[in-house]
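Here's a solo chain for you in structure tokens, the form predicted alone.
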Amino acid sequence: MRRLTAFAPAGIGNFAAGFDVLGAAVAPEDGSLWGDRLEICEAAETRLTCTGPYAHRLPDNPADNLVLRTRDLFEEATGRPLPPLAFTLTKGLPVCSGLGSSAASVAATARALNAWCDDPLSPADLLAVAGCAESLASGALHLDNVAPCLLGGLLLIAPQGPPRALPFPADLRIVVASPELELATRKARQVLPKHVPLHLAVEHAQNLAAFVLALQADDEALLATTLRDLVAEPWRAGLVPGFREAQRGALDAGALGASLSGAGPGVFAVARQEKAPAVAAALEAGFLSTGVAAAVRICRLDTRGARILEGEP
């Protein structure tokens, strides 16, 4: 019986400096896979089975699951009916975590279906399908989560054309804290202001431009000044107990910057490799100081994005 398994990694939306236009896919430094897996195989009828540590948080009705909704959008995009398939989603990312959970399910499904059908969709068309599917969960079309999850790397969502990969210093690590909290992206977007003052719009544009320049020029000092979220974090910080304590601890431990991962409640910090363990401990301690447990991982960029697993554990 024909079958294949796709994997899509965890991700960080916004990446502090770029609300809705920057995103990164991440992988634990120890080489383990952190994300969602989707297996598909031939079947007499289409069905979905969910397993893994966070399967219990998924919709009870399979028709509401992003896997089957992505399947429908993929079929529509190709203009060809798909055969009956059995889908098994191993949910490795917590729901409403700010770690690209919905994007990972969507990206793994899109990659798996494209491979199953001998790649009828181009990368751009596949990203369009994934973006539409992910917007069903987030309530708005923005590619900063699903693009890096699908394509890998640290991406800038350009106004025209495909997302653009940005360089990232090899000696820096991305330390990610996943607190035992949930915050739906829809709710986190509702607290944002409808209008941004002119002075803040100018400062945000200045900061984002400097962030991109810092990476291109490998200017760590400049990078440290730009790892900040001027647009969303001030409004969302109060939705995440322990965030400010964790952020302050990470900066005191030597992080170049720390902010919410996506809409939160996840938090990430950027640090030099030698300081990453201390930053990880500080993030965990910051959340614990308010009674919130958090799992912390030291990560690198995942430059591969969603892929078909062949011989990987």
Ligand code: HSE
Second form
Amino acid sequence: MRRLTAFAPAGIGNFAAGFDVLGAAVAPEDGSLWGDRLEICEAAETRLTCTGPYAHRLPDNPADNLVLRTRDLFEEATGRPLPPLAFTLTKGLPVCSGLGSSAASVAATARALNAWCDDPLSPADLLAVAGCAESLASGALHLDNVAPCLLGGLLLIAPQGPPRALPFPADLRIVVASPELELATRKARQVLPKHVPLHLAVEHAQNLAAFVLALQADDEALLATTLRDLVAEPWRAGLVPGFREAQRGALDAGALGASLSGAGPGVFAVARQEKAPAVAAALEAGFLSTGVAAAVRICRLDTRGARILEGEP
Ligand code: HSE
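Given the form predicted alone, corresponding form predicted in complex with L-homoserine:
The complete assembly is shown below, putting the previous chain first.
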């Protein structure tokens, strides 16, 4: 019987300097796979089974699951009916975590279906399907989560055309803390102001431009001054107990910068490889100081994005 499995990695939306504009896919440096898997195989009728450590947090009604919603959008985009398929989602990312959980389910499904059908959708069309599906979960269309999850890398969502990959220094690590908290992206977007004052718009543009320049020029000192979120973090910090403590701890331990991952409650810090273990310990201790347990991983950039698993664990 024909079957295939796709995997999509964890991700960090709003990579500090770029609200709705910068995102990264990440992979633990120990080589383990951290993300969602989706298996599809031929079946008499379309059905979805959810398994894995976070399956119990998914909607009870399979029709509400992003896998089947992505399936429907994919079918609409190709204009060709899909055969009945059995989908098995292994939910490896916690929901409402800020780690691109919904993006990973969407990206794995989109990648799996495109491979199953011999790639009828171009990368741009596949991204459009994935963006539309992800927006059903988050309540707004923004590609900073789903684009890196699908395509890999640290991406700048350009105003026109495909997302652009930014360089990322090989000796830097991305340390990710996943506290035992949940925060829905919809809710975290509701606390944001509808308008920002002119001085903040200027400061934000200045910071984002300098961040991109720092990466292009491999200027670590400049990078450290720009790993900050001026637009969303101030409004969201209060929604995440332990965030400020974790952020302060990471900076004190030598991180170049630390901010909320996506809409939170996840937190990430960028640090040199040799400082990463201390930064990881500080993030965990920061959350624990407010009574919140957190799992911490030292990651690199995942440059592959969603892929068909062949011979991987
Ligand atoms: N850019 C998004 C936000 C990321 O901050 O709301 C979460 O999907």
